[in-house]
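In structure tokens, one chain follows: the form predicted alone.
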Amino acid sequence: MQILVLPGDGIGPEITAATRQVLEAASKRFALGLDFIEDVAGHESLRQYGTTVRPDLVDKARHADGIILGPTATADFKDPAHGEINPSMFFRKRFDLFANVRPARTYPGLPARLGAFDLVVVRENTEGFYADRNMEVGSGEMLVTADVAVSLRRITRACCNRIARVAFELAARRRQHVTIVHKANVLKLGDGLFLEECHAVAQASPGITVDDIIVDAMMAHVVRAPQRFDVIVTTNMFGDILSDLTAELSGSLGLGGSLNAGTQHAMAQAAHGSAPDIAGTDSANPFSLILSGAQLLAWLGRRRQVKKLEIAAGAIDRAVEAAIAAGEVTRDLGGKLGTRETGAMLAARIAS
């Protein structure tokens, strides 16, 4: 089973190395037969090849069983005509990775300021207000005059339906509760369509408790009592904001796993950015990408019906929990370890 590894920019190579070490330990312990193929995307690719994403890399990604993408300096890549392509956006759009699945939970050993909770944000990933992915050609943003900008928001019935199905299928494996987050009181057509499709999927999902909450009220509810939520499903921009909030409420954005999944491909990706200010200091927390890698294994296990992949994913999750409880963490979580040592100690936990 081949995994394409793209370390990315900033802290990307450091946390990707730690993630690979952990996944290699899991592969050995559970006889997964993972074959890691490493290549470049982002600034290093731009330096070597004049483009952040080259055509032969796309072919490698297409034929791989899964992708691990380290953080990339997306704000630096402004001109696709000169090879400055946002790798994250590119792979999400090219392989139709429509579901961004972002778990957030508290851990013993870290302060739980709002009490213990365990939830997942399921975010639509391919349309909405995101100007770089809601048009076939061109951008969803237009400068009409020097003083007037217009942003288009695309919402389609098909995309609403499929993200709702991901959320309800996930809830069926968890605590059987879905919360639909929307702004249909103002965005009557777009979010009205989203709400309609989510409720249609709910009708075909007996046994799942369903509620819906307007997005601004949801921000208040989730900081007041996050434990009341299980699976949250929402549109692209609302989900982007809400998933960062819930990850931070769990203790750190560095604990936020993130999987971008479609029907044929999936890509593990840390929930945070490339943090160039701490690149090369051996201080970055690798847990976000490690937990994302575990999500990728679990997705592959369900898709391929290979139970040991799901078992390995669970072992990584439990090892992270045990490491946090033992204080085997980086300084941002109150520990004393560097990135390399954190990855090595976690890999050792999994191997034992």
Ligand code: NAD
The other form holds:
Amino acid sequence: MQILVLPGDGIGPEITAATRQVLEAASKRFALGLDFIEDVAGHESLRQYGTTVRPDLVDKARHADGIILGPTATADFKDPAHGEINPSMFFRKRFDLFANVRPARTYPGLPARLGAFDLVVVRENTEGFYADRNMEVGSGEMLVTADVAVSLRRITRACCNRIARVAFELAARRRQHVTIVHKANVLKLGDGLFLEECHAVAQASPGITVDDIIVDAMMAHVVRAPQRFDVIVTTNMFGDILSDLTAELSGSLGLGGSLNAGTQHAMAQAAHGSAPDIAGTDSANPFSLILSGAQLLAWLGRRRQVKKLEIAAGAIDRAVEAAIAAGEVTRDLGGKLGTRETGAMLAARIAS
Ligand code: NAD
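Could you drop in the structure for the form predicted in complex with the named molecule? We only have the form predicted alone so far.
Now the complete complex, all chains and molecules, led by this one.
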């Protein structure tokens, strides 16, 4: 089983190396037969090939069983005509990775200021307010005059329906509760359509409790009592913002795992960015991408009905839990370990 690893920018190479080490240990222990191929995307690719994503990388990614993409310096990539393509957007769009699944939970051993919680944000990933992915040709943003900008937000019934189905299917495997987060009071058409489609899927999902909350109020609710949520489904930008908040509430943005899944392909990516402020200091928390790697294994296991992939994913989750309980963590979680030590420690826990 082939996994394409693209280390990305900033802390990307550090956390992908740790993630690869942990997945290699899991592969050995559970006889998964994972074969890692590494390539470049982001600044390193721009430097070597004049583009952040080479066209032939698409074929490599298509033939791989899964992709691990380290965070990339998206804000630096401004001009696609000069090879500055947002790699994250590129793969999500090219492989129609419409479901961005971002779990957030508290861990014994970390202060849970808001009490224990365990939730998942399911974010639509292919349209919404993202100017670089909601048009077939051209951009969703326009400069009408030097002083007037217009940003288009695309919402389609089909995309609302398929993301709602992912959320309800996930809730059926969890605590049977879906919260729809929207702004239909103002975005009456776009979010109205989203809300309508989510409720239609709810109708076809007996046994799942459903509620809906306006996104601004949601910020208060999630900070007040995160334990009231199980699966939260929302549109692209709201999900992006909300999931950084829930990751930080769980202890650190460095715990923010994230899987981008379509029907044929899936890509593990941390929820956070390339963290240039700590890049190269061996202090980044690799748990985010390691947990994303575990999500990828679980996704592959469910899709292909290979139980040992799901068992390996569970073992990685439990090793992270045990490491946190033992205080074997990076600085952001109050520990002393470096990124490299964290990867080695977790690989050793999985091997034993
Ligand atoms: P960021 O998410 O990179 O960092 C925000 C804060 O969280 C920083 O203080 C950083 O040090 C900290 N942090 C992030 N990950 C951490 C980890 N694993 N361990 C410990 N601390 C961690 O946000 P930013 O600085 O605004 O963005 C940096 C770059 O990343 C920008 O170019 C942005 O566009 C890009 N970005 C990329 C992605 C992606 O690749 N999916 C996502 C978000 C932002």
